[in-house]
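Starting off, we have a lone chain in the form predicted on its own, written out as C-alpha cells.
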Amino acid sequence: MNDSGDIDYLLDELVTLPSMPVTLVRVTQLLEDPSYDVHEVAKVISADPGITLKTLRLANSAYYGLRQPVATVDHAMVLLGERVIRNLVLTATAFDALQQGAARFVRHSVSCAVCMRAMRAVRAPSVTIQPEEAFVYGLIHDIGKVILEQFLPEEYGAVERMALEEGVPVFQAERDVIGLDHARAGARLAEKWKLPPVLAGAIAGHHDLSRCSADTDERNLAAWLAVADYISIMSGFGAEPGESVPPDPEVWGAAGFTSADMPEILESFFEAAPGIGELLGMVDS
C-alpha cells in the first residue's frame, strides 16, 4: 500500500482531514487585503471565544514577554502587528487540533515549537521565517500523528508496537503498517488548510528531504524540523518510547548548522524549556 493511489485512498476515504476553521479562514482572508481594517480582524477573532482566549493567553504568556498586559484582541493587534497575530491565531487553532491527540504527541509538538523558535533566535541565515512562524512549524510538524491515531487507532497501535519491538523509526513503521507516514498526512492537512506551500513541503520532508521541492527554504526548514525533532527527543520530550534517530549529514548540511552552533542553540532551548509547561496548559484548556 505504498503507491500514490493507495495514499490518496487512505487520506480521502479512510481519514477525514479536518476543514480549516472558519475563524482562521476569515482572518487569513482579511489580512491578505493590503487595506485590511485592524478592528475588523479583531472583531472576527473576538467572535470565537475559544480562539480569543488562547490568543490572549499566548500574547500575555511569559513566552512573548510583553511589558504590559494585553486585555483585548484590538490591543494585541496594535502591540504585536498582523504577522504575529496571524501566527497566534494559527497557533491557537493548532492547539485545538492537538487536543485530539495523546499527551505525549502534544508535549513533543510544543517542545519542537519552542526548539524551532530558539534555533531561529540563534541562527537565521539559512531561513527567511520569523520566530513566531518557526514556532508554528514546530508545533504542527507532527499533526499527522494525531490524525492517523484518531482515525486508524488499531493500525497505529501496531505501528507503535513495531517501532518499540523492532527498533525502527516510527515513520518507517507507519509506512510499513499503514502505507503512509505522519509527515505526508500532516502535509496534506496543511495543503487543505491553504497554509503556505513551503510549510506543507517542510512537514512532508522532515523525515525525507527528497520529498521537498527545489525551493531552498522548504528543504532548509524540513532539515530544521528534523534537528528540532532530534533535540527535543534527546532532551526528554520524545513522542515515542526509545525514539532517537540522529539526523544524517545531509540534514545537518541543509539546516546550515555546524557543531559550533549547537551549544548556543541548546542553551537557548533550555532557557525557553520552562515555558513548555505553560504552553501545554493552553492546549488543554
Given for the second form:
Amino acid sequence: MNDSGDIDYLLDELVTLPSMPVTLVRVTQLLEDPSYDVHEVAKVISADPGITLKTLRLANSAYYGLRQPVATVDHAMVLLGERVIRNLVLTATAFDALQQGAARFVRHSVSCAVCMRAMRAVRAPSVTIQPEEAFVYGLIHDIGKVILEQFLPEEYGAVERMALEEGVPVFQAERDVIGLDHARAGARLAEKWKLPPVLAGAIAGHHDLSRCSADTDERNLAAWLAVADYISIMSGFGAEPGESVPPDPEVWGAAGFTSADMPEILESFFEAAPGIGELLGMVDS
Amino acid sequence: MIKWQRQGPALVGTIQLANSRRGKVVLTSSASGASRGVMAVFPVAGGQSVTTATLDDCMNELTPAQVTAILCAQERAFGSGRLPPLEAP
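Could you drop in the structure for the form predicted together with the partner chain? We only have the form predicted on its own so far.
Whole complex next, starting from this chain.
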C-alpha cells in the first residue's frame, strides 16, 4: 500500500475506529443543555465505575491542587465546575483508550499533556484554550498511533523499522507503509467522538500545518501540539527510537514562540515533569 | 538535531547559528549561575583562537528548536532527576 491509498477505504475497511464511549456521549449531551442538572450528570458518571475512579483520582491529583479531598462526583462537579468535569471525563476516557497502546505511546502522550499544560501556564493571556483543555488535547493528539498499532500491528512494526533504519519521521513512514498517518487517523477519531472541530483539525495538522483550516486557533493549537511533541522527545519522553525532526520555523511562528521564550516554557515543563509518573499510574489503574 | 558527546564531565555538540557561524556548545552544569551552565565556543578567523559566548548572548541567532535541544540535554545530563537521563557516547 502507498500514499495513493484511499484514506476512507483504509479507515472503513482496515481500522475500526472505536465508538464514542457511552458515558462521554451522555455527559456531553447533558452538558449541552444550559439548564443541565448537576446531579443528573454526576449520576451518569457515577454509573461508570472505571470513569468514576479515574475522574476522582484526577480530581484529587496534584494537577488540580484542591485543598480538600474529593470523594464523590457530585462534590467534584461543585468544586471544579462543568467545563473542568467535561474535560476530566474526556481525560479519563482517553486514559482508557490509551491503555490499549504500548507503554511508550502512553508515556509520550502523558508527557505531551503535561507539556501543553505547562505551556498554557506560561502563555495564559495569549491563548484561547483553558489549562484542562491544553492537557487533554496533548493527551489525545497521538491517539491515532494507538489505533494504527492496534489494528495493523505487522504494518506498524514495519513503520517503526523503516523510521529507525532509514531515519525518516514516523508519520512519513506511516504514509509510505500504510498509506495513512496517525494524524489523519486521530483526527477521524476526534470527529467520530464529536470532539471540538478545532481539536480534530489540530490533530490532523500537527505534523503538517497545511492540513489545518484557515482558522487561527486551529493552526495555533496544531503548532502547540507539534512543539509539545518535540519538547517531549527532547526531554526523553519520545514514543519511538530514532531521530526526531524539529518543527520548522513556520510551526514556531504559528505557535507564537521565539527562542527567548523557550527557557521559561521549558522550566515550566521541567517543574511539572515529575507528575508524569503519577499520571501514568492512573492510566494503568 | 544536535549530537551530544561526552568530553570529561562536559557534554559537547556542534551548532550552526542563523548567521551561518559554526561552533560548539558546551554543557558543564545545571542551569544555575550567570552562564546557565552553557557556553558556546566559536573559532576566530584563522583558527588559532576561539571566542566564547553565553546562551543569552547567542539567543537571537539560535532557533527555538536549538534552544529546546540544548536546555533539554542540559536538564537531562545535569538536572535534578526531573527528566530521564541523557545517554551520550
